[in-house]
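In structure tokens, the next block holds one chain alone, the form predicted on its own.
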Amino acid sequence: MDAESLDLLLGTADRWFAAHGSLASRLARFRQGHREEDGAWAAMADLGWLALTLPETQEGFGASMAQALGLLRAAGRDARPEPLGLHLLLAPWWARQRPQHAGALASAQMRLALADLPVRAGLRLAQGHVQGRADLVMGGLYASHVLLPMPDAEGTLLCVDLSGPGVQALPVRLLDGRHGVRLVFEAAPAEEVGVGAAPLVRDLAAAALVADAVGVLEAGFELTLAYLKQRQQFGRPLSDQQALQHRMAEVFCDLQQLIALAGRLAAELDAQPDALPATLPAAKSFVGRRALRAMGQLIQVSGGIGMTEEYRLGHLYKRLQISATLFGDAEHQLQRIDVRRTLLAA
């Protein structure tokens, strides 16, 4: 995909975001939750959004990382409930296990969900079916798919077909009001995709998580800039205040050095797709404490505002905790972070 065209989806993009479920218009009814219109699924199939990356050899679009987290920034901005990222990040592996579903994937006849489990998670496998309760499952209210990433030390991982015997889908809500489903499994037919394939599929899943935290923390930014420079105070608008401006200062820094990790996370992936990504803990760690310590500063500036169920920074705020905690804590990533590795790399 040339820049011409992925300027041309990006402007499609902010355009088709405004006009189907805004972030805006989810505010004006915020007790439903944020919750995906009817037909928005389909629509991101016509529009080819779903085809973005899989390979133009299984009728994709063949488009790099660093182009669909381009997407996933704008998809951030609004906050949007659709799981794009969790899709255009697990598609093309998928497609590579699968070759037979790449068409499915692109037409929106296939969805796939990530179950996040904790280590202590009480699934169990025996002969092909599994047994247990999987609490949080990203993407899963509309997924025809989950993928289980099982807590074994082999980093097993399972594919259940929700429309199967002994699946129940129990709806829950998240903190930033998207709705999701837990999922109980009473002997489900479960197939075994790979074994050592469930870090790599978590390490895909959190990778979304950052792109979109990259444009959640961003639109929080111009958001609060935008207030601090049209409130007034004793005459004169609040950005004029010193203490304010270098406040701004370091959350500008913040979301640059979050710019920076997402775009090396992304070469990282088109380089190598298959592999462990090197830069995904200290992404994913800068997450859950730089870029959430930065949305909590624009909080503190805007002042009670910040925290309204009516305006949009908060539920920002709400949504980059989601993004800090699936699929591995600031703390979990900082343990993986290999710093002898890193400082000899560098």
Contents of the next structure:
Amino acid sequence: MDAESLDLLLGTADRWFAAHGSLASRLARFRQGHREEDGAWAAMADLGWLALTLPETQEGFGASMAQALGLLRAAGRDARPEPLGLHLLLAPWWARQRPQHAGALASAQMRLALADLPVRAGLRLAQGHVQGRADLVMGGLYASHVLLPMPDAEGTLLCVDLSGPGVQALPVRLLDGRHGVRLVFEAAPAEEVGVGAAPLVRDLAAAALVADAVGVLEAGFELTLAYLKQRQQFGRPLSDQQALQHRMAEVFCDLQQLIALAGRLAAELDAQPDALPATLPAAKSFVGRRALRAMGQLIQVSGGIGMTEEYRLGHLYKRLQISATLFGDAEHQLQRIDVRRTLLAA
Amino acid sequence: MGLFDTPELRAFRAEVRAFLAEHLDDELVQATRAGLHLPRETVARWQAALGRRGWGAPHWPASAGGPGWDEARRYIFEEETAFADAPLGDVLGLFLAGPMLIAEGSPAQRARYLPGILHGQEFWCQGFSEPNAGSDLASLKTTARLEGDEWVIDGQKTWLSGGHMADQMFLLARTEPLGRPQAGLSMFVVDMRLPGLSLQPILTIDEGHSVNALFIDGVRIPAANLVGQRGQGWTYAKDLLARERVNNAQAARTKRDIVALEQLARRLTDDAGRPLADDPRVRRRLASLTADFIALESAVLGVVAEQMAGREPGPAASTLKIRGSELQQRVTETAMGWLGRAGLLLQPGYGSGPLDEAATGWVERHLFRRVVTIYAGSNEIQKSIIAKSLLGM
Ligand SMILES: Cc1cc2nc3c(=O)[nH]c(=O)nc-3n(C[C@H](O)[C@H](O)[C@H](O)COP(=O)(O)OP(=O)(O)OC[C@H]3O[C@@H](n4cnc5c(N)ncnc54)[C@H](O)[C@@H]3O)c2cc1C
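Previous: the form predicted on its own; requested now: the form predicted together with the partner chain:
Now the complete complex, all chains and molecules, led by this one.
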């Protein structure tokens, strides 16, 4: 996709986010949490966003992951309740597995969710039917289908049609107030998508969370920087205090590194779409270690206001905590890093 | 041999345990485990039991109603109540208002207010911070002017912890508009039911309600509600905040939390089904938290001994506040890391806590404890106090 058409497509993003359930409007009624607006998916389909990363041969715009990053960052900045990142990363992969679904993905008829299942999840598959439960489902509230990475050594991935029989959805909230579902399957018909696909799909979801974290940390950083320049204590702006300048400079370093990591991750996914991206463990563990701590620092330097539900920062912090934890937390990702292979590979 | 391992102290510990076994019922324990911001009735019921026994305020001098313990007994008592999951009392009354009134209040004020604190009958809140006077507290704008035999107060306060449960407030207000900002402040006691006061809840990121904004519009209090000398409010406030900082180290409760963390590590399992507690990294983490705790506790005991000997803690309390608050945050961050997914799922209703029982208490504490490095004078301000008043920098 050329830069000009991309600009055109994404030029609307900030405005659309502002006009449709913006973070500001959700904060004003924080007790209701971060819920998707009805019709958000249809609207995003109309904007062309859902086709963004689908290939041109399949009714898509053929944007690279590096290009899609711009939209995901904007979505992270507004702490969007719609799981746009999951969609943009999974859609092209799904369309390679099931070319016949490309149109449905682009039009929002098919909306994918992905469960983050513990390795020892109690899910069982027997004769094409799945039994058990999935507590943590990204994008579950308005999804049409859920992908289940099975807890087996083969990396089996199942797909369950949520409108089919044997599926029960229980409401739940995530830490940051997003609404979701827990799914209970009782002999729900399940399709096997591809043996060995589970690790890749999990890494794609993790990459979406990294991209989201960029926007989240960036939004928290900018909000705090502006606040420190405006808030007066001891007769001058807080931004004059060297102790705070250094803290902000530290967070800035973290933010720049996170941006660079996300860009590198996207480039890897563009180069080899079906391989586990080599940078993912470093990038994802960075979210859990450094980005999360940086966000804690932003609350600290904001003072009491950073503790309140009416202010953005806490919501961003809690969202980041989710991104840090799901699809492989920092500990887990660090364990995946093989030092010699990572550093000595050409 | 442990620090408290003498026959007398062992006997004392046994006495405290016996009292707890008899008076601390399950309802109180469950409330303390599950919630961060306890309802007034819960706190009051427990405080009343302590008050009847003469243990309402272990850190107060005997002349003011304290039990006359030394620092070892005081610490053992804090430890035992923490380990039994007894509710914390009304911290604002017990640790802030009470000691200030003991130090600066008139005999009449002490007689009027101290028994209510000891027996859990009256709750307190602290009216210091204002929207534009946080770290720079001395710049506060709320005024009190004398009209006949009444003070008339106007202004706005914020962040009143427990303001919605309080009967009384100790308030810092400006009585002399001219001169150095610190010089013109005075301390008052204000009845929270007076006309002209209006409270607004502020919800915090743990989905809890413990703080409030307060609007003060021409509130009239008797002249006798001035505490100590007019214009000396800043000095009293500084002493009060230093005392608060010792308490803010929360050593005994942190010890309890580390033990709970260890229990959590036994209860949670890794992907292979082994208890987390068997993982060497988990054990190392627990050990390093414990070592840092022992360092904190050692320092706390030193300062508490000074305090029990009647000396004010001074700037050294800042070190306790910094290290104590950091440790509290590290403990809950560790718990969140271990809980993983279980720490991310909440009940459907706002403010109704985590879905998984293993996460109960931890998630709220983790979120709310972002504040411990901010309130009671932020850690940045503590570091400035250390640099200026102890290091001559
Ligand atoms: C949950 C909660 C409960 C509270 N309870 C009470 C209460 O009961 N009664 C009461 O009176 N107050 C209470 N407070 C207020 C609390 O004491 C203040 O939040 C605190 O003093 C910081 O003030 P501020 O929030 O205005 O932050 P600010 O003063 O605006 O500070 C923002 C940041 O700048 C830093 N900073 C400020 N000045 C400097 C400097 N000179 N050098 C370096 N860094 C600096 C601070 O450390 C902080 O990180 C409470 C606050 C909270 C959030």
